[in-house]
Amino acid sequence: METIVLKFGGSSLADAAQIRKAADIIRSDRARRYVVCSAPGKRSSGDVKVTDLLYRCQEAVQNGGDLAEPLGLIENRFAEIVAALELDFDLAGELEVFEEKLRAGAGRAYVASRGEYLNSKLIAAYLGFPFVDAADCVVFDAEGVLDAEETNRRLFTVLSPMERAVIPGFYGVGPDGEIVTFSRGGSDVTGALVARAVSASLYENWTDVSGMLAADPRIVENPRRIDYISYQELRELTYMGFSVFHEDAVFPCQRAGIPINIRNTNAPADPGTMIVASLPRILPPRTITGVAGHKGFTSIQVEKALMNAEIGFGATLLQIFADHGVSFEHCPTGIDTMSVICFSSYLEGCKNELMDDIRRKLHPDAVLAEEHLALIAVVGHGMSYSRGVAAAIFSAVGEAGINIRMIDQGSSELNIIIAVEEKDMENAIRAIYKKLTERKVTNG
């Protein structure tokens, strides 16, 4: 029999109206077996997700304030719920559990979870799918590291009997029995860990949107929308900012092969964004896939004359910034020169006691910190074999009048990277998408 997993996001569970919609999609195909929940989300930009009410459940209790409050407003989202879909459901000895795990001191992950939860328990009984709670199968280490072998284990053992069920996403537990979870979109991981356990034909990933867009509509007027894009392409475009799908939830996918469709609960019949392991051959040529920057980089520029005659230099800057727990983000080089560039927070607290080491050890010609940079990736398959690509960016970003810190490219030629400072990011990467997606695509 054919599976289905599927994920809905939390603007696609914030009401019972949205929980109606996302129940006619999962019985319109009955290939559609297994459903990871989100918390319910905001039902308008003025509302407040359900998860930002728990923390404020926390912080009550933390601070002696009045618990009664933000719990009132959690009890009355779900009565809601209960009482639309018509539920026969223990509404209130759950809160009751949930009050007493609280006043006893639960962590801040346990707090989180109980949206996804609650949510999963009541779309469980409205679908009169068994519910299965993610504590029992999704496996975090001491370190708060994802087992993802134990977790596949668990969820195969566990759901493989089942021929449906309902998992709330977003959470897992640890080696002690506390609940820990996945950064906030983690909900996204734990539908593909299921897909990936239950060996899926497809896992949909059903949100507000019609797939993934070429730019940020926020910047670029009315981007295309992708209809399909790799693994590869994907994981550098989110690297950027690109914010429909959690990054980490393409491993699961990728490493079982399968596909993945960001499909639109408020708009089904759209096709949205197949995310592959390799683009179709039919699919028309295009020059780039996506364009996306983010901001707050620095860039420590290290000139030493012969620098690469001097054997284990690079090795020795990387320790440097190892050694005051600093990962980099990119390191071009030239003949006299090399750059790391990293995430500014990472350098708060330690960055010129960092430069000092470089000076100390590698005794450079000269050590620069260059801030507020912002780096921009242009991501496509079709850059390797589609000539002047490079070309057509950079004369994008002169003509617009800004000027280029650093140049990086792969050596896959999936993507060209470029610094510019953070001022300049939106500017640029209006210029570049208009170039390149204006330009006919030229073989190699």
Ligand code: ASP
Second form
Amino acid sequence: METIVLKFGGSSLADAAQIRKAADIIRSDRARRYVVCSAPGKRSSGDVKVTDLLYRCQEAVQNGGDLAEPLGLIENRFAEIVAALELDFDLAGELEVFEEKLRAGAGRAYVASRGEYLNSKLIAAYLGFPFVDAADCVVFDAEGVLDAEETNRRLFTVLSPMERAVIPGFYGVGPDGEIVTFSRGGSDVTGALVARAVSASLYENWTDVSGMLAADPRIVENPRRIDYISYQELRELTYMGFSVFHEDAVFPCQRAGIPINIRNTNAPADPGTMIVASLPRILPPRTITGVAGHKGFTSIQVEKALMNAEIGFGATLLQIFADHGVSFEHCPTGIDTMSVICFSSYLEGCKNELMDDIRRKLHPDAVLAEEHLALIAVVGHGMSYSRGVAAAIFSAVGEAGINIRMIDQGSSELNIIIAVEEKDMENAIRAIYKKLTERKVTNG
Ligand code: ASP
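Moving from the form predicted alone to the form predicted in complex with aspartic acid (ASP):
Every chain and every other molecule in the complex is listed next, the one we just looked at coming first.
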């Protein structure tokens, strides 16, 4: 039988009405066997996620603040779900255990994980599926890093004999038996790990949007929806701030070749976005898949006559960044110039020392720091067989009266990255998007 793993995000499971929609989706296809759940999220824009209420509870115990308010709100959220779904569930017993551990000083991760834990138990009861605790299967090492192989073994052992199951997202267990969580939004990662372990044919990620858009709708009016995107394209765009999907959730599926489908719980008929290894050949040609920008970069520019003849110059320069614990993002070079672009936040507190080291070790003619840069990535496999994309990008930005500070094209021709001043980022993205989506694709 085909096996589909589904993950529902917090807004898809925010209350009983949303849980009913999710249950209808699960029941509509027998291949939908393993369900990974988030904690109840926001029911409306002014609402608070249960995970945030849990963090507030833990902080209240730690700092002697008001515990009753967040705890009461959490109890109400779950009590409403139990009542509306008419579940035969010992909520009072579960909450008693939780409150006892909370007051006894339980760790932040344990407390935060209870949203996923309880919601999954309720949803399992509603669906009539067995509940599998992520603490028995998702394993972290002593540094809090996921042990992907042990997790895969355990998930496979536990889940493969089961026809169906509900598994809480977001958390697992460390070597000392204590709960460990992923970073925020980490239920996406749990879903991907489950999909890999059960060799799913598809990983459906159910959220509150009908897939990914080719640009940020706060910047570009009515951007095109992305029907298909490759894992690599997604990685490039996620890095630049596309946030539909947790970036660590891509790798387990990419490795196992499992397609990911981003779907909308509130519009289940919409096909959403498919994330795949390679784009289907039947698609109409398109130049770009998406354009995204990110602010907060600094470029350290180093100039030295005859730099090109000096063996080891680049290696020494990059070693200086490594010695200061600064990772770099791009490194465009000229004959006698080299720039290293990094997140400005990484340079905080060490920029002057790092530049002094460059002066001392490399004796350059000049070292300058250019701050407040934004990087814009134009991403798409279509660029590699389409002529004139770079020209279109540069003319779009030029016509918008914006100065390009740096250009970098990845060796796979999957992306072109430009740097502009932060204040120009939104206008540059709008200009590029308009130019490239209006453009006819010319194969070359
Ligand atoms: N509930 C967690 C969060 O709010 C994890 C998740 O929803 O994926 O970040």
